[in-house]
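Heads up, the chain below is alone and in the form predicted on its own; it's given as structure tokens.
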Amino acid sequence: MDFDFSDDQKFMKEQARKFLKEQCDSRVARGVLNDPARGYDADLWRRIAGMGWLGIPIAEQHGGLGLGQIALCAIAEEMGRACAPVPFASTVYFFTQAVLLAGSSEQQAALLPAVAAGDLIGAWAVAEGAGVAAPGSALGCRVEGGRLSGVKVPVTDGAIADRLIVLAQEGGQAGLYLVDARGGGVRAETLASLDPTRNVARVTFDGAPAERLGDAGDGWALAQAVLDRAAVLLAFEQVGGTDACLEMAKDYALNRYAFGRVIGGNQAIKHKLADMYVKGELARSNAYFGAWALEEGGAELPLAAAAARIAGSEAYWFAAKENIQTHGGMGFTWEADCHLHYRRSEQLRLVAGAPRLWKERLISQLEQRNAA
């Protein structure tokens, strides 16, 4: 097996990096950070749609590019490097993957072309406050007679979404349901968060029309399958963010003088950079394994997704923290860009479940494999 991108994918990745460097420097993220009510950068979102990235995993018959999951992983890495303030993850990693996985042919035909064109922002609504949602636990959101009631919080990009996929209970069984976020019976309230460049909302449903996605009773299994797919893609964003932090720290260390010498010559700084590099390469290796498993769609995906999720979360958080430390007293200031990646590293650690949850899943997968 070849754990690397193809030449075409590498070229697409290089073009994506060039595009985002020109269109999404830190001023774009700061624009949303300074005005959280915007929720995201709409101009950047339209440009990304114009590049066709939203349709990478979508078949051509539905207006996409049909390039597959590995190509999407390549773009995800560059999105993470740029710390882009757009609902790319919510729409493509969660919403689109759920529709591809469980949507009927009619649902796919109705939703996927709008996603590929950039006309539909999707969001994933599973959490119901603090704690871990797991099979067997009661769900507060319930569907009766095709109407959804309850509260989901936090919902990433919930206040800017056009469609929501909601995990809810109907007749004692959990299921995934499509809900029009702009329709009646849906109210979204933006919440304060550590990373305002990604909208976070409390979404309240009061008799909102809901359409089931997939078969009745398959909610938990489908939700975990979507999370496994999203975990790999998020891991690539985290790898890209880790690389960006390492580059920022290295460039600063080679240009900042203290006591007549560059601080990069100090052993303590060298150790920081080396540790960032090692964790980043470990995360990259696990992400590549995850990309292979995601493309193949085999039994290895749950294990690979958990490993990629854990390594990516640890690497990005560590690199963001050490980048601030390398910059010294100015590292935590508003004017420095270090905090942009620190905020995003924390957001990505939680958006698909905390690392503790994925460590438990990794152990479970290893135990199952060893028992086989």
Contents of the next structure:
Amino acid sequence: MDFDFSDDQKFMKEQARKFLKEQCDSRVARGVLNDPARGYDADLWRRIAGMGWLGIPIAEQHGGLGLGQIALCAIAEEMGRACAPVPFASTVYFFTQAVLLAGSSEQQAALLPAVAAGDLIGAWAVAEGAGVAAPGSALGCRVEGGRLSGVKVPVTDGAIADRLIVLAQEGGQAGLYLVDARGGGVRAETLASLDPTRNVARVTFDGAPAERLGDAGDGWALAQAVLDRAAVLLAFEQVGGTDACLEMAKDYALNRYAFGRVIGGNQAIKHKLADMYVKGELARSNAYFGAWALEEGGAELPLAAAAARIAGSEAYWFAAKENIQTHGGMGFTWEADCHLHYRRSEQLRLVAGAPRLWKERLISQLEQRNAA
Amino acid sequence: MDFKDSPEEAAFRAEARAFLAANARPKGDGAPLAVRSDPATLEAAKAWQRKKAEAGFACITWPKELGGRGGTPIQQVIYAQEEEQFETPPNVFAIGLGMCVPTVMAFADTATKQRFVAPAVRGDEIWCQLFSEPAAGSDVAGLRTRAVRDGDDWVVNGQKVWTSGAHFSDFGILLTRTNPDVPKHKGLTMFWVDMKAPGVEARPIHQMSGDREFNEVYFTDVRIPDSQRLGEVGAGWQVALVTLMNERLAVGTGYGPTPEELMALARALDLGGRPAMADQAFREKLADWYVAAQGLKFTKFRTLTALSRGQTPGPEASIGKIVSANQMQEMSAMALDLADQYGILNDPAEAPFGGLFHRNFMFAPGLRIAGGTDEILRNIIAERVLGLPGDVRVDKDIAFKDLPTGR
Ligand SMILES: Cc1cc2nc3c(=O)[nH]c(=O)nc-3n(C[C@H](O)[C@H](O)[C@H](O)COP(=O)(O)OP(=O)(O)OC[C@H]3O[C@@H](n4cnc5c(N)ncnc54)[C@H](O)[C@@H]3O)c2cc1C
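Previous: the form predicted on its own; requested now: the form predicted together with its partner chain:
Below, the chain from earlier opens the complete complex, with every other chain and molecule after it.
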């Protein structure tokens, strides 16, 4: 058993942390928060592409680094810590994973090099409004004669994406479809969201040329398989975010005085920080198991992904809200960075579906396993 | 014990209901909540308060000659129950009428009371509470704003912070340090202050929710006549305790989304082929929240009953805000969860109830801090209600100027 990153992966993670500390302090996220029309920080995105991170899970033959999913998990943790305002998750955890999972060799050869080079922002367009569609239910987005029509909302990074992967229905069968977001028949409109550091859009398709990714009829199954992968990677962002909150809270608790001593001397604050730590470590361990299952690609993944997602969502939410609480009035200001994490924790909690669904899925998995 | 109205109470309720029906819109017609401090909202709030005062529904328990109704605490509850069902402008008077003016009533001379109480009741003048400072929030007795005697005046220098509504307030109650050479609780003095006086400057602070409702307030050589002192020199802490006791009565319940609003959302949302309302986990949560909200409501009734029997409500009233602020956070988070991915959208044109749940989600963290944090309220319950020993205090017997401080 070896339940830790390798030395190489650790080295890479250290480098990523250093890089993001220098290139992505909170002013970068605030730049987008204060001007949501920007959608993301294009300079940071270019520099990240320059580091090669977009190509970590992509094979060398397609211009990637071919370092595998566990290395990607290490980077994801650092992206979460930094609250980076870039479409990394949409492009790498969703779009790239879907292309790796379901793309033909031609599609992979056409798309992956552009992703690795930083020339292609990808987005994942599944949701059609509030609530959750049951797998297999009828979809509003339809494909006929290679053209897609309908509306997807919300689409994370939808207004800044170059390519979209859309869950749509063709002749009664659901499939995943590739659409050129810059081409005809696609209109994206940014919507106000709790976390403007990740663009959210309504995307309207009106006879947009669409190319199927994977087999007809496999749409829902593929979507779930992509979600499983993304859930693990998002869990690492949540672990990084939790860490960042705990660090901020600890720093404040050690320096803020009330009643003649540092507030961190009060058990109420100590226990709060200890709880953040405990939840963070449970999330980290579940995320590690998820990373292993993701790399293995075996039958363990769905259960491991659900556990990582549930623990990560809980830890980050708790840490983000209690970090504000630890900062008192200061924590409630725009100027303090606490709310960047409060917003991001909610974004990460919802972007791949709320934990309540994953809990249902986790227990169903357990039931199946016990029945077997 | 009787939860039903007596004949007199029923008559009062009918009167209140008739007044509201004639003057306000029933709740739930989906009008977006206004941001509190824009001029139009402020005017609407003032107009509504005046209407209430003229009809005898503002400050119901206060004496008639001071602009109140001379009514009972139970009437106050009845009116609040009725008003809850109507859409009314945001209450910008809560801090003034709930905390500041009662302090003025308890400590000022008759002339001062006659000058200030009725205009506050009518909403013509708004009051704010100038207690917290950058280095003194939970530990408000650690404040540093200095008042130095100069003839018949005091000269005040220092900074307050998080002062809700200071930018649109006319007056404030101001807690100052008049003697730094004695232990911190003993060197404080309270004044009322004109917010338009030379040297007073309010600068709105941008909140994480995006609003700008609270302020930094700077005092630079502000001259305050000794006649504006509330209570004795050096007795400011005792005066502040009266303010804070009133705060416990003023704040407490009635925040955030109601179980009914959450149910309306859940009925409309589909969760994988069935309405969210059918989800067992959601139903259980909802039951818990409803029971807690009822518990708070009836606890408040008990407090008011004690009040109407001439007893002083104790620190047990502190449970209100701990429960309601946390519940506001949990319930709004649940609303976002139910909408799933779509829950991230707070666009008023997209989000359910025009973004009500999102506003609550972003304001709840502030409510858990304002007016005594969760942690401080728990300390109060543990120490003052249950009698558990207090923390070992390093700051009780040292001169204020010698206390250790941080950033
Ligand atoms: C929305 C809002 C409106 C406000 N309006 C007003 C107003 O109108 N007028 C006014 O005077 N003030 C106002 N305040 C200020 C408010 O009263 C203070 O923010 C609050 O008392 C906390 O003080 P602080 O911000 O200095 O935090 P701190 O006192 O620095 O607290 C930081 C953290 O330490 C914890 N802590 C401190 N001491 C202890 C202890 N002994 N045991 C355990 N934990 C402890 C706190 O719970 C908190 O988590 C407002 C605040 C907010 C957020």
